[in-house]
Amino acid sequence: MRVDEIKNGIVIDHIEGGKSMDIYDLLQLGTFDCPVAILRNVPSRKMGKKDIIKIDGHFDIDFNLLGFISPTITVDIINDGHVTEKKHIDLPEKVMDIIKCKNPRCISSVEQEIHHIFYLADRQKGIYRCTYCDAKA
């Protein structure tokens, strides 16, 4: 298999195996007018298997979304064929409108205009809780 290098764009690497399609959908990469390559189940010494997404173009990335889906992610910014910036993503302290509260009595479930906001309650276990009712995500 051959996937060419990109001259100007973004490489999302070290995605937990099988989670690249979640990222593809949530970042709405299908709506872009540039080439996007998804590599799934790539052998990795550190992770066993990983996914990689290569985007031949620049756009604003929601790092909280990436960190929530897979906190092992690294993002490489490519300019003129060289990595000019490398970001290591971690679990975000707060996520907004990425997940929805499961509590049917929570105000975020009842009111349509309220944002779904969760805070990181346990970093070790990756547990998030609703800001309004404290329900576990």
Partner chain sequence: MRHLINILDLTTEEIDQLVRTACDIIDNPVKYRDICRYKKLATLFFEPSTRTRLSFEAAMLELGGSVLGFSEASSSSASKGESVADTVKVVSAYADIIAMRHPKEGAPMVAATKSDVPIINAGDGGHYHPTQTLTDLLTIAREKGTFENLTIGLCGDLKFGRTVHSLIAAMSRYTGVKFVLISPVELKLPGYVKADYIKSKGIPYEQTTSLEAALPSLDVLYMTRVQRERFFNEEDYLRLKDSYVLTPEKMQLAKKDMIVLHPLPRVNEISTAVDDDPRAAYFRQAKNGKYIRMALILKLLEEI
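Could you output the structure for the form predicted in complex with its partner chain, given that the previous block was the form predicted on its own?
So it's only the chain below, everything else dropped.
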């Protein structure tokens, strides 16, 4: 299988296997006109299997949100066929309206028009907790 090199755009690499569609949805890549290639289950020495997303175009994204979905992610910015910048992905302190709390006792399970907010409780372990009930994400 061959996917052409991109000239100007973004490569999101080292995505945990199977999570590329989560990122596709999160970044709403389906709404862009530019070519987007999703490679799933690519063999990786470090990860076993990984996903890659190649976007043939530039746009503003909150890269830290990517870290929440998959902390292993790396992002390369490509200009004129060369990597001109490697983005450092960090875990965001807070994520809003990306996932919902699974605790059936949480107020967010019933309250209308509430923001679903999670805070970073343990950076080392990458643990997020619901801001309302403290349940693990």
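We call the rigid core whatever largest set of C-alpha positions still superposes within 1.5 Å between the two forms. Keep in mind that what you see is a predicted model, and the values were worked out from it rather than measured. Numbering follows the first chain given and starts at 1.
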query: Estimated from C-alpha overlays, the smaller rigid part's rotation between these two forms in whole degrees; finding: 20
query: Core-aligned CA shift between these two forms for residue 118 (Å); finding: 2.5
query: Angstrom shift of the Cα atom of residue 132 between these two forms (superposition on rigid core); finding: 4.7
